[in-house]
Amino acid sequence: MSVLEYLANGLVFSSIIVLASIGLSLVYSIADFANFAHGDTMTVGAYSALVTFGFVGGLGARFLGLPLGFFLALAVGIAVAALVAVITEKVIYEPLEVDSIGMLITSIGVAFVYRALIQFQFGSDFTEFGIQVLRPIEALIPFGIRMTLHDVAIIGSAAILVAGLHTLLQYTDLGRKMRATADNPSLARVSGIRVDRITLWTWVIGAGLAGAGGVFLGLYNQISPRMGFNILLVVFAAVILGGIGSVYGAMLGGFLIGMINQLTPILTDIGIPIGIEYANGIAFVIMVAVLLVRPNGIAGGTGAGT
């Protein structure tokens, strides 16, 4: 593979990691704990979209090699992931009177429950959307890039979602209240902001983005009950690299970690025997190094709006 093809793969994978990282960082900035069920929330979104696609897969014309039914399934995946996260917040997290460590441990249990329910319903085998595999885009092949229209759809959809979140955070009343609540919940409360409502919206947006990331991960690879759990370490590495609690830091960290992950085979090409199977291990090394050298990450983790 050429370097350009590695970079193209990195761009697609980074788009998925960015969506997952933003969601994890958003929830941390408001709820103040590392939600270990975030990866399995991605899985919930992927399986919800898979079921929906089974009903509407052939619906409508094709766009970027995907039937319009896929985008409807994507919307359902986002909605179900958000709904499941909100129910979990209201039923499990909110009534608990424990510190952030207690919440973290609880979220691990929640992740196991999500995964067990999915595995009970769908089994443990890999599956996929059943969308026809496309040939690489002919115009890019002379440059050594084998990218399909599906890859373009993932990158474009992720860019639209990220731009929408940026617009929400910077130019809407809800976004301003989310940033204020992330910076100082007590001050936000005495200023008249309904913190409980803002927290709920944060769960909706964070889990919704995770659901979208799960759907795209299923389109990029395959769908399985452990898909979200398997990628969780990479997502945490991205959030910590960017600065946990910072949305824009999560975007940058997700982009960098995703690129590093997919560029790992280059090491083998230049004589260093570290293949793609060690990519998650490299993400872990980066995460530990950042925690040792710069615990606040690149962006410093100063709030949802920074």
Given for the second form:
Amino acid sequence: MSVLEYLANGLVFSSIIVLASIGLSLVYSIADFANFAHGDTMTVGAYSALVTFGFVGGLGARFLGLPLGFFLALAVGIAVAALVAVITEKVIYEPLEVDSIGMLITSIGVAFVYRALIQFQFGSDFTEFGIQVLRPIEALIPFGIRMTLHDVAIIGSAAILVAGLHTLLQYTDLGRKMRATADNPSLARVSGIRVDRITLWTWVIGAGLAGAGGVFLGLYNQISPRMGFNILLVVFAAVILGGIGSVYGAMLGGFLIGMINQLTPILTDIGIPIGIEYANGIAFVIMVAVLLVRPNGIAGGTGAGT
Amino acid sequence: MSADTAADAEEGFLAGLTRAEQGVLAFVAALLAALGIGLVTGGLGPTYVLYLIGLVGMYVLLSFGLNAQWGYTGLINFSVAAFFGLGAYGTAILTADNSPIAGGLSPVLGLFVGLALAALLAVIIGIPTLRLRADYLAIASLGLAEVVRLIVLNEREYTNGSAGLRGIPGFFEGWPLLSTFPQAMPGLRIEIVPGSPIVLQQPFYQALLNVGLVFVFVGVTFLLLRRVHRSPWGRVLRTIRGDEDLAEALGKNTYAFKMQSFVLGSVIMALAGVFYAHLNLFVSPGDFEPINTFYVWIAVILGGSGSNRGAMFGGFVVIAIREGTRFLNGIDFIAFDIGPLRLLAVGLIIILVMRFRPEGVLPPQRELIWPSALDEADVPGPEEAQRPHATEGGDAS
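What's the form predicted in complex with the partner chain like, now that we've got the form predicted on its own?
Following is the full complex, with the preceding chain placed first.
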């Protein structure tokens, strides 16, 4: 495979990681804990979309090789992930009287409950959306890139969602309040911002993006109850690399980690015997190495904030 | 194990127990009674009962190890499975029949190699992460544990890959007297309930040896931890957990103390791994799965972070979940797979404990205090003034 093709794969995978890491970072900055249930929130999104797609199937015309029903399923996946996260916040996280470490540990319990319930319903095997596999785009093959329209759809959708979030954060009232709350919750509260409501919106946005990431991960790979947990550590690596709590850092970190992940085979090509099976391992090692030299991550400590 | 707890308390101790302590005692007693009934009615083989007790001992050891890190110092280590697995693989690689490297060497040598590997990994993980804020350690340790699992899974020429290592000898292989003990003992047939005799044969005595071994491991670790926890060193760790800046301001090198605590706990986890390898006689990359880490976390937070008695209780509960769900699978009318059920139980316990009793069922109370200091404090009057001295006073060095 050519380097260009690795890069193209990296771009697709990065899109998924970016969607997941933004949500993780948002929740980290506002709810102030490392949410280990974030990966399983992605799984929730993927399975919700799977069920919806089962009903609406080949509905409508095709767009980017995907039936319109898929985009409906995507919307449902986003909505269900957000709903589940909000219910979890209300029922479990909000009444807790523990520190951020206690929240972290609780979120592991939440992750297990999500995954157990999904396994009860769907079993532990792999499954997929059942969308016809496409042939690579003809125009790109001369460049050595084998990329399908589905991949383009993933990149495009992720770009739209990221741009939307950027607009929300920078140009809307809600976005300003979210940034203020992330910066300093107490100050935000005394300034008259209803912090509880902002926290809820953060969960909606963060989990919704995670749900989208889960749906795309299911389209890119396969769907299984462990899919979210398996990718969680890579997402954490991206968030830490970018600087915990910084949304734009998470975008950058997600992009880099996704790229590095898919570029791993190059190591074998140039004679270093570290295969694709170590792709995730490399992400963690990079994360730890970055922590050594720059404990706040790439974008951390610059005041860029959320 | 209940004997241990009981011996630890004072004479006529029932009256002096808190309600939680009485409840825990009742739970453990009921569990042991259930095992006993299963035993005499022939529902459970005596060898299997001993195996379960061995597993409880193993989880108690793992919880002790995590307690030394999380309970004492507040380090969130999510790589318990990696240290456990390294202990198990360390000894297995030297002693197993199909080991690609050595094989056939003495388990005692394996013990030391397993512990050394764990200490080494602890330093490697600790160097970059122990300086950082606490949640980084959680994420980084989980990630690095995954790296260790990937290496064990993929480096077949050293670890045998996914096939695992078989033919590990018992721990007492090659020891005078003990290595031949199971063969030398006579087969017994005890009939308490008519019609369901208990037959004691060679595997039973082998299992008896294993239980004895884990009792020794647990006992030695318990005494060691109790001693160090009450020492000036342990007091510094508790200060770090409570307020790291304060410890720093008092002139303590908190990084060094955290590292010592991290290595100590990791070596204890590896000790559990060594025991497991010689109990199970087979190790595989599955021993490195993150779920194993979270079982140990449950044992510790349920029991009470920092409490060694809590760790023992947690060990019982984890085995009750792990092996109890296995029994459910044998019951015909439960059609579903028990894997999710176990996961659900694990998740719910974590959430419920954090919600309703974040300090755990048996939080460390008097464990932290020298008994003599407590006696003085029991004198009416100066009680309030004495206790803080007993817990926090004294210069640590």
